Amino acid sequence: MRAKEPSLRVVVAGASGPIGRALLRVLQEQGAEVRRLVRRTPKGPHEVVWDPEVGALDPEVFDGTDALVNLAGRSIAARRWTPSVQREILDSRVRSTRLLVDAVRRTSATPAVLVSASAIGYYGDRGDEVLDESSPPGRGFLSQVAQAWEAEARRAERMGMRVVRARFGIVLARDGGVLRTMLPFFRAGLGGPLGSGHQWWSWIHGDDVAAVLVAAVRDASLEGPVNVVSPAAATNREFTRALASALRRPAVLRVPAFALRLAGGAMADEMMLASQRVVPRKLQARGFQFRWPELEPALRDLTSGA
């Protein structure tokens, strides 16, 4: 019989998005005690109010806590990237992470681990280059954001905390993210490759994201940057074919790069047309078992009943 995992006490910031909701489900299934940081009136003792914009957070929330998971940050795709929107995207990540680390510093018992979100945007647009955790940062706005975000998280290392910088790829989930945007077009038979379609998309099923985050909390040997992607990156053209196949729809209407740039500006270049062929080297080295390592079965699962 497999030994039961020890109970955990975890504080989660940014739990309202698809990643956070998936993580909460897994933690609760495992019997963990979870406290959520929220920006509204708390609904019970399991929720604690905070406000990164004004630096409001009671450090007592971390008393007796084993782990802190930071997923906070404004959506990078909700609006066109004007200079003010870019500042909001950056500040929402830097301020929230800084507030969390500063609050932990004021506690008498520091949590053992901080698992802090980042993104594979750290690597920039790299063509066909295979990228692992040792690869240097690239260029562009998203790389700058990821580097600043991670620098704030690394401040916790000075307090003796183990810090995991979870570099998320394209997270595929039923209740949000890129699939929610793409599905209406593909269901209508209006899907197709973006630009040349040759750019690499490094993706991961939402179930595996939650499992990786729990592993990052529990595995004391896991630290530093961790690529949270499946082992089977796909080109955008391959992704398009797999999604169309899962929905049993055609996908032949290629969207020209100039049209994407016209609609999305710099966001199109960095989010839709950029190429990042990322591998989860650290997870593979530790024998992490992906539930959904291949794209087509993952998409079939996520679109079943669609």
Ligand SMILES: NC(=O)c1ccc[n+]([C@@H]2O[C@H](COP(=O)([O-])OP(=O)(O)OC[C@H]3O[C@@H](n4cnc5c(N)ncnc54)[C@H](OP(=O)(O)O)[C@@H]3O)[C@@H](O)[C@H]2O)c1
Second form
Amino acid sequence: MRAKEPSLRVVVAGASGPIGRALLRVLQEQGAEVRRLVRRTPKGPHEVVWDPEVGALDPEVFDGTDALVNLAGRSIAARRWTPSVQREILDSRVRSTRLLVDAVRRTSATPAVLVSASAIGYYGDRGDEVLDESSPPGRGFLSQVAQAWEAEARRAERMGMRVVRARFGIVLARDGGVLRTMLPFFRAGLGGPLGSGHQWWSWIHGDDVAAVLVAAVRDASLEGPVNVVSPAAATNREFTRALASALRRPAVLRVPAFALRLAGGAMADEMMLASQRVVPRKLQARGFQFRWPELEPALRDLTSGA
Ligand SMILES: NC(=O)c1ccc[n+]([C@@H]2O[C@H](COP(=O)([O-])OP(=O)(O)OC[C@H]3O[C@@H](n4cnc5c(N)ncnc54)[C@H](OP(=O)(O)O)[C@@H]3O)[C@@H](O)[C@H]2O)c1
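I've shown you the form predicted on its own. Could you give me the structure of the form predicted together with the named molecule?
Full assembly next; the chain just shown is listed first.
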């Protein structure tokens, strides 16, 4: 019989998004003791207030903690990227991560591991190139953000912490992210490929994201950058077909690149039209078992009954 895993004490920052919610569900199922950092009035002893904007965080929150998971940052898709929105996207991530690492430095009981969010935007727009964790960074705003964000997280390595930089791909969840934006169009039969549709989308089911984050906390051999994507990246055209098939709707209305740029500006180029063919090399090398390795079953699961 497999020995029971010891119960974990974890602090999570930025837990109110789809990734944080999925992670909290799994941690709770596993009986972990979770403390959430919140930017509002706490609702109980399991919540602790922090304010990354003014640099307020009591380092005592880390007493007796095994792991810190950092998911905080202003949404990258909520608004058009004006220069001030770009600054806030970058600053909110750098500021939050810096505050967490500085607070850990001031505690006597350093958690063993920091799992800090990053994104496959790190790689930029790379056509058909196969990208693993050893691939160099690319160009563009999101790559700059990911590089600055990861550099802040890496400061914790100097304190002897194991640092995992979770380079999330396109996270598919029922309750947020790209799927929630696309579904109304596809359900109405108004879906279709974006631009040429040849760009690679490296996706992952939310259940697998949560499992990867827990593995990153528990597996002491996992460190450095980790691509958090499924093993089956798809082109946007394939993604469109799979989503239409899961919903049993047509999806023939191609959205031209110029229309996307008109509506979204640079965000369209970097988020919808950029091509990132990313493989989860490190997870595969450690034998991580994806629950949803194929796109169509993953989409069927996420769109069923809704
Ligand atoms: N979802 C994806 O497909 C995807 C892909 C690549 C990377 N990521 C990254 O992974 C992380 C988690 O993503 P997600 O989609 O679950 O959540 P999200 O909706 O992008 O937001 C992350 C969390 O950050 C906190 N936050 C919002 N504005 C903030 C600010 N100005 N300063 C500090 N914290 C702020 C919020 O949590 P509280 O309200 O609890 O503080 C929010 O729930 C994000 O940093 C995101 O950029 C996500």
